[in-house]
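Just the one chain here, the form predicted alone, laid out as structure tokens.
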Amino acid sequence: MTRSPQYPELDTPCAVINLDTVDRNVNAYQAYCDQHGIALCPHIKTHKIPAFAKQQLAAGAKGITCQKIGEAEVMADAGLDDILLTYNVLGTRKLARLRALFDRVKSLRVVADNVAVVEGLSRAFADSDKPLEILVECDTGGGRCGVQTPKAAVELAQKIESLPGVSFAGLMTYPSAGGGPKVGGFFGDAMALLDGLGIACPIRSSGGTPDMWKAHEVAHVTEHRIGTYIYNDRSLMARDVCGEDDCALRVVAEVVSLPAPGRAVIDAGSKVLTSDLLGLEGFGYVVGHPEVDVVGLSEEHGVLHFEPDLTPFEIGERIEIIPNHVCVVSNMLDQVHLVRGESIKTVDVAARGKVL
């Protein structure tokens, strides 16, 4: 007899989000930031849903973080008007979109890590009634964008202050996991140099979910940007940042084949679970089945392995998988399903696919 499927009214593969867990995650981290006097600026890339961004703001967040102009435009269309855009903006078309966005929201801040970006921003905002605030992005060990030294950060701040239409608002970084001491050292050195020049540095923004419960230990930081905490995922479980019950988003998949002992095939492949490993083995955690590994993904197939003498599944059975990296899963889906008790509501992932 086939076991009763989970969420029989939904087609698989799909993502279901437990709203009670979302509430708990949002409120718990907001309380932590409030306790330690840290401004929370959550990153919407994890959910890409305006209603969740509004929930985060209602809980006490200062504003939202977006990575691309397209994401910010979607959020502004939904009435969100305090936005930090953490990506270098280049090119005439993008700068025109940025200016149009700036003119219709209450607050828009951006980042920059080089003179070319700063000069482009200045040209786009030279005739603005109010300056565009720019945070200098600093590489404190993450190895992505960012000026490489405190001296370079100060030099770029001076450049910003010398140009029309823009103003220096502070420092920003996205550190590697465990990189708090490097952030504090970099920011402290830069602030000392800025102070010597009489340049204020009101915002010192850091981020990252892996060290979310240690944010208060990082010297000089006034703001923390964080995304994954609203859902959590397997990578955070592996770091002991959260538990299984804190993972709000699950991918629901169906067992479509049992082709050989010790192997099952599900209808969730790389188009849903994504190929992100984040240093882990396998492509997700099968809820209730720690003995099962998600060993391979093609576009539409997921392959599960277990001991050949086990029979954990039947064809047609539905399972839940906690993905390795939940942010990418959100961007793979047009819609997700919000669950509270017996109620299920389907909503659009409004900002998915916004790569520009």
Contents of the next structure:
Protein chains: 2
Amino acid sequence: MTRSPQYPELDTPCAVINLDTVDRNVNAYQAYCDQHGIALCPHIKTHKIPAFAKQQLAAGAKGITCQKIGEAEVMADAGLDDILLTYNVLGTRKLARLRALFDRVKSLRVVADNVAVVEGLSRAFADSDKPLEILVECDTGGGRCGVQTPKAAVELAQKIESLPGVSFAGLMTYPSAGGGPKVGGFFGDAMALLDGLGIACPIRSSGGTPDMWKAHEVAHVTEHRIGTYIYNDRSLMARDVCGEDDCALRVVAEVVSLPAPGRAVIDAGSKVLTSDLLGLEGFGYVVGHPEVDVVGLSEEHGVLHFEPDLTPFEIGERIEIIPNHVCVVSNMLDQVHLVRGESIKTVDVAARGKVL
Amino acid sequence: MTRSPQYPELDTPCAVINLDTVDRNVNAYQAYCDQHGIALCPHIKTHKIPAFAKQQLAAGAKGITCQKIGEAEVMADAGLDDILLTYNVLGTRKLARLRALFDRVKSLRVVADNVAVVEGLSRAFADSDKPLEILVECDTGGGRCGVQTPKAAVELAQKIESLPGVSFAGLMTYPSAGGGPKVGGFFGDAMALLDGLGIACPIRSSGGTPDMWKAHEVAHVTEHRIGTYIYNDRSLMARDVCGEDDCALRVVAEVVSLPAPGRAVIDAGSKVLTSDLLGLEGFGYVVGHPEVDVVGLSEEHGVLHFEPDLTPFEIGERIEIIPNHVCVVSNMLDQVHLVRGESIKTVDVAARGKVL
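What would the structure be for the form predicted in complex with a further copy of the same chain, given that what you showed me was the form predicted alone?
Below is the whole assembly, all chains and molecules, this chain first.
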């Protein structure tokens, strides 16, 4: 049983990140991608910290993935200059920011799944020296964004190729869990149609941490986007994608109340752990305490239940929680604490809360 | 059917707050509390903005309620000087901050539900000119913090009275929904025991927005703490506590994709709306579109479903969403936009993310 460190230097609730675990996670998946000839394009949404993006690049990643322009701007400010923005960008304000970003980095690519987005991008880049490369987003079963058929993907690629300022660079999808075969089928069908039209499709980008170790089994994929693998979380433990020791980020909380037998209350609620369940029961795993369930969260309190005859905690005791979904925890905190051996360094989560 | 304003001045996703609605909500509940002789102690967790706290005081509130010291510090910096901190404060760092706060405001009270917390408070305030007033938190069915019985409340009151630097000021509870009768019973029993011991119990504080209009029916209560009423939300609409027109905060989002019949995707996900369900189905109410369900959120995307033969939206169209739980939305955004007539003013959510 792992004992929870008490971190006397820190106030609770907070998040601590074990850098040895980060190193191992980053390097292990980079080695896998290198072995299989897959370009790794890590998604910064999980850490939102430029230093970790740089570490991922130094390990061998091709570039980074961002979801919002505000995230990409923070990364570009820190010197990250190869960015894939996997979002439909719309509106004059966002298009102007996208263009300004494009003009100052080495490489910026985006995605699109509809003509309105493509036309807006074309207008914003019509006078650019080099075209903006667009990947067509495909819905391969995820049920979110994306064209619905290979034929529709090809039609949008043709539209892109017909417009000034933009060029078609390939296909992109965020698959459903276990959706690898569908990705391969969709991409293969679209590539055959594109080939018949003489349209090159050099990039075929898929993503997701749940199926990270099966990325090489997905036909036609050249690139894998992945975020959570750097920290890992309880949802990935539940899917046997990682073990407890692979979970680099832990929320440190303090027991503030033992009001009744079988109940403890901690100072971390939904403002730290969030209400994300990701299909799980309970709101996190209390390290070293499999007998304890995090049964409820209000904004500033977490309620733990256990058998009434147990006394696992004292008032003021600190516990470590592996959150259900680690990406959203990063987004709740202005700062996190990086731990290596006895050293603790506090850093800003620079791209936190960038929803624009 | 209400049409969604398009707010061309703003980028999406964002939150707009109708100040006329805020005025009406603040004044209506203050009038109710005045009519019934209940001291109103609004909880700043919903807005986290000093100007709104000042408005609540100007309307007649007795003081404000905060949950974390960091929130109280922001409010004190802005001149709010009568604060109830409804949290068990533990640890040398937090106790030092609490003491510093106490020494610079007119009134600061806290709660406690166990001896360890009371002893810590006593040590931190032993040399104070005036004692720190403590309310004993009682669990009247909420199942979170709080002593379990009136007898335990009285024992903790006696402990407080026996220690230097602190004094017992009354009872506090956060009841379960519909828990008014239990609150009255618990408080009444504790007051009788205290009276027998000659211990005064001037403050009996309850709270909660769901039962806000029944606060006067709860026996013995002198004070009501309430947060959500200033903005209201979908959870309160579902409980018939308010109507749609009483919901002051709306999330403005843009339709970024119409990938398939019956599906639209917006640029507001869990990083704005959060995953809080509060017992509801779906992640918000799309104003003017009762035919649309917000069926899923990922971090940056919201997925809307509707009948496949409907075409309620165009790409780039803006919609307004009333969130399930408005307090947590405030916590996701660095800024919000205040709207009065044609005027829009952007302000910082100054106490956002204060978890310490």
